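Only one chain is shown below, in structure tokens, and it's the form predicted alone.
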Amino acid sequence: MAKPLALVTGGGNGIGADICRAAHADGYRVAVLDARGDAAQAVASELGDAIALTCDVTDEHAVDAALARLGAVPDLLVNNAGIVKFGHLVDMSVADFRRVLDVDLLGVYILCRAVGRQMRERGSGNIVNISSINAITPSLGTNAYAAAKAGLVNLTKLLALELGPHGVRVNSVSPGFVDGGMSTPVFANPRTREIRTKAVPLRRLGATSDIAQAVLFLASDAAPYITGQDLGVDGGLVHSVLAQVPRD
């Protein structure tokens, strides 16, 4: 019997990396989809039988191409990639932010175009998008990031409409304070990993580890009734505001 395939988006590093991993470890043949091609191919490497595609994913003719390679229908579609530009809105310029809204919306807008509608033709099939606590409560300098989240937990939520009839299920993960991929020159900093460490109820960072087995859970048979949801992975850092300023 075939292997099930998972498509992961920003698969090369970071986040991508251990989704990819955890994947394989569950049975799915991988593919590795990276806008650099040699971070797609070590990890595909790594795996054995994954299968490495370098791909922009704001391009549609790219992406038909690299969905063609494959050779068959994804049963899981993971959008991870994703940018981020740090600065003051005010300040940012209007082809950066259009950057981070093509990378983080549109990108993820074009791939469940492309599979969604191969996975309502098989009538079968998961989609999880990679969204941010950002999503939900932004926080300072994380400007367009912050907006194209916002939208994508949205998009996943009207997806999940048009697919579910369909026997597609489209869910996103909402990861907080992440020991990794993009994050990791905000956490190089020991003062600033301190504090926030601190505010997260659990009182540690998330681990790439952590995302990938939400995603896992999501897209597996232990989740068949859920869809058009937003699963926060924060260690309860979103609820924390108020247990940060004290009554006394």
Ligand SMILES: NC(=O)c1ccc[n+]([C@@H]2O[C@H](COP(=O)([O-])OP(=O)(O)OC[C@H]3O[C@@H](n4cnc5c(N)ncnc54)[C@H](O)[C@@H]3O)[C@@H](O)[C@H]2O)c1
Contents of the next structure:
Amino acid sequence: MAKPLALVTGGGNGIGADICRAAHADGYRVAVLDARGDAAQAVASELGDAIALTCDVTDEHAVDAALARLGAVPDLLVNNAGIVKFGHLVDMSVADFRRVLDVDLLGVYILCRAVGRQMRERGSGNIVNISSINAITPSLGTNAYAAAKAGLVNLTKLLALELGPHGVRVNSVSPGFVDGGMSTPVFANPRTREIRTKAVPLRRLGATSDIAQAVLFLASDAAPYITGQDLGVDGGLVHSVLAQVPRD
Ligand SMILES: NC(=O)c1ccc[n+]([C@@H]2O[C@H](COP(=O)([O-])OP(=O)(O)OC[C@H]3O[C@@H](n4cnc5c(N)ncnc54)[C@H](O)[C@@H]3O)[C@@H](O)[C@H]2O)c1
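Mind pulling up the form predicted in complex with the named molecule next to the form predicted alone we just looked at?
Whole complex next, starting from this chain.
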């Protein structure tokens, strides 16, 4: 029997690369899509029977061309590609704000639209979108990123309503502090690392593999009745605000 196909955007680095590895270990044939072709190729080569796709998720024509190269409808789509540009909202340029929205929200929509149509026609599939705890409780300086991720969570719920009757489940995962990917420079600072680790109820930073496991769970037969949900994978961080201000 042919292996199921998983398409992972931003699969060339960090969390996305670990999602590719976990999907491969779970028996998927993996398509690693990334704007950085060399990064996509490196992960695909590591896995062996994977496909590398060089593509910017904000370019709908490039996305269509990449999907055509697959020759099959993905069974799992993971919208993981994302960027952040730190700074105060009122000080940033409109161009920067727009670029973050384009990659983190519009790019997700472009992929969901194209692959969602294919899954709807086939009558099955799973989509998992990677959000962030910033969608729920924005951290100062995350500006357009927090706005885009909040939009992504609602987009996920709406898609679940649209595609549910066609056998397609759509969920999101919201990572907390992850020791890797775009947060690598943040946690290279030992003081930040210590403060942030102590703030997490589970007393450790998340690993990229923690996020990958949650994605594969949502897409698996162990979650057949779960759709339209946002799964926090944050060691309890998002619920810890009152723990940070203890009683005397
Ligand atoms: N690392 C964290 O702490 C953290 C926490 C919460 C959420 N997230 C989310 O997890 C996801 C992955 O983050 P990461 O930390 O692994 O980041 P990363 O920067 O390590 O990897 C992102 C990948 O996406 C690719 N990419 C960027 N723009 C693209 C585009 N326009 N088209 C195609 N590919 C593009 C990059 O080339 C890169 O390989 C993101 O959506 C991010 O918002 C990360």
